[in-house]
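Form predicted on its own, single chain, as C-alpha cells, below.
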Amino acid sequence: MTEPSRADRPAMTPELIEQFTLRGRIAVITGAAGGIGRQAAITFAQAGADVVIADVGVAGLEQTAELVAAVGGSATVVPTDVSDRDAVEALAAAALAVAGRIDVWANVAGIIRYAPIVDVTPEDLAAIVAVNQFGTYWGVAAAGRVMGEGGSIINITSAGGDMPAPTLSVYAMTKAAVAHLTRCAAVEFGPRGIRVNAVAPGFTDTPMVQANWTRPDGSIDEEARARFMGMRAAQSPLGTTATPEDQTLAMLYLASEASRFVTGQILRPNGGVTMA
C-alpha cells in the first residue's frame, strides 16, 4: 500500500490544537523586558493569552508590549522589582484587575554575575539571591495565593543548576534552589489543582549572556561571539545552541492543558548538555 504524501495526511484536529491554546487566559510573566521573558510574552500572546508583563526595565517592557501588539495580542505593563515582596503582591493585584483571575504565572526574571567563589562580594551574593531565589519565591507565593484549579506556575531554573561551572557558583546555587522550590510548591498546591513546573534552559542566546563577547566600550566582538557560541554548541549532542523561542515553546506546553497531568517536573531544553 502506498504511504500517503505529507500533503494528504490529516491536519491537526481542532480538539488537539485546543489542548495547546491559551485563548481567554491571563498570564503573568516576570523578566519580560527582554530575552526569554520577552519571547514568552509573545509566544503566550500568539497562543491566545492576555499577558501581564513585569520587569524593572520600563523601556524594555514597553518594547515587549509593542511586539505583543504586533502579533495581535494584549499586554498590560506593570513595572516590578521581583525582589520586593510587596511589589510582587501588587503585580498579582494588577493582574487580577485585568480579568479577575490569573491562569498562568511564569517566573522568568533573573540576573547573572560571573566571579570565582573567592572573589564573590556580599553585594553580588545578595543581589543574585534577591532576584533569582527570593523573586521566584515571592512569585510562586503570590500566584499560589490567588490561583484556582487549572492554574499553572512555571519557574525558570537552568542547566547551571544541574552541572557545576566556574565563576557561576551563586547563579547555579539559586537555580538549584528554584528547582527544589518547584517540587515543594507542586506538593503544596497540587490538592488545589494547581500545577507547578520549571524549565531549565541550556545555553540560550539572550542579552543576559552577551557580556561574554561585549567589549568594554559596549561594542560586539564578533570573533569572540563566534568562538563562544561554537564552544557552547560543541557541548550539545545536537551541535547547536538555543533561541529564546526554544525555551518558550516548552513553557507553552507547561502553561497549556496539554500538560494537565504534569507537575513537579523540570523540563530541560538544553540540547542534551545535561541529562538528569
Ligand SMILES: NC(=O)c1ccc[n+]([C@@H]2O[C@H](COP(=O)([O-])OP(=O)(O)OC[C@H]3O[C@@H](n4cnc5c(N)ncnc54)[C@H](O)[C@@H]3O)[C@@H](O)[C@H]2O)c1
Contents of the next structure:
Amino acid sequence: MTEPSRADRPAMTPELIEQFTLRGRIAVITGAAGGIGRQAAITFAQAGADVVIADVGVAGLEQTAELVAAVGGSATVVPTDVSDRDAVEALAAAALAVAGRIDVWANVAGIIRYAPIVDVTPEDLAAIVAVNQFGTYWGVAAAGRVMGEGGSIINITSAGGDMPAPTLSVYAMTKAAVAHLTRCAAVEFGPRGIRVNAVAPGFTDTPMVQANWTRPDGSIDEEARARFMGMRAAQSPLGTTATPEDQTLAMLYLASEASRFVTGQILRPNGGVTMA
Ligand SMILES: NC(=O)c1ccc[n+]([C@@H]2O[C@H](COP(=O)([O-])OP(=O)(O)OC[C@H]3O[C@@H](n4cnc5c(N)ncnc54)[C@H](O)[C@@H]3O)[C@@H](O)[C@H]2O)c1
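I would like to compare: after the form predicted on its own, may I see the structure of the form predicted in complex with this ligand?
So here's everything in the complex, that chain up top.
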C-alpha cells in the first residue's frame, strides 16, 4: 500500500477543526464598538458564532455589525454601559433571546487614564474602577447566572496588571483585580463546567493607545506614532507590537473547546514583554 503524499493530507482534520470552531455558539462581547472588542466580534463570527455586541458607542457598534455581516456573520447590537448592573442584566436577557442560551461572554470594555498617584482625582478613580472593575464584575456575574452547564467567560486584563508603570496606577490596579476575579470565578463556576480565563494583551494598536499620538484636532502626529511604536516594539523579544487580531486569536482559543481543560488562567499575548 502506498503512503498518501504530504500534499494529499488535509490541512487540518475536520475533528481538529471542530475543537476550535464556535459554529452555532452565542457569544456576548462588550467593548465591541472598536479596537479589540470589534475584532473579537469579527473573529468569533468568522469562527461561526452569532455575536451579541455591546458598548456605549452606538455608532461604532453599528459599524462593527456591518463588519460582522461582511464576513457572513450575524450580530445583535445591544447598547450597554457595563458599569450599570441593570444594563448588563438587560444585555444578558437580550443575548438569551437570540437562541435561549449564552455560550461565550467576553468582557472587553475598558478605559485608561494617565496620572501620577498624587494627582489622581476622585472622578478619575471612580470612572476607571466603574468600567474596568465593576463592568467586568457585572459581566462575570450575569454570565455565571445565565450560563447553564458549560460555557466560557473571557476577561481582559493587561500587561499593566503584571508590570507597574508610572501614571498607570489606577488602570493597573483594576486590571490586577480583574485577574484575581477571573481566578475566583473559575473556582465558583468550575463545578458547572463554566471556564473563566483572561487575556492580558501587550501593547496593541487600537483607539485606546492611539490617543498617545493623536493631536487635539484629531490629526495624527506620525513622528510621535513612530517613536512610540518603536519604543514599545523594542520591549518585545519578537520586536513587534500587537494587532487586535493577535489578541482575538487567543480569545478564540479560550472561547473554543480547544481550551476545555483551561480555567482560571491568564493568557498573555504580549510578545514576551512580561513572562509571569
Ligand atoms: N490596546 C492595548 O494596548 C491594550 C493593552 C492591554 C489591555 N487592553 C484592554 O483591552 C480592552 C480593549 O481595549 P482597546 O485597546 O480595544 O480599547 P478601545 O478604547 O479601542 O476599546 C474599548 C471599548 O470599550 C468601550 N467602553 C468604554 N466604556 C464603556 C462602558 N462603560 N460600557 C461599555 N463599553 C465601554 C469603548 O467605547 C470602546 O469601544 C480594554 O479592557 C483594555 O483595557 C488594551
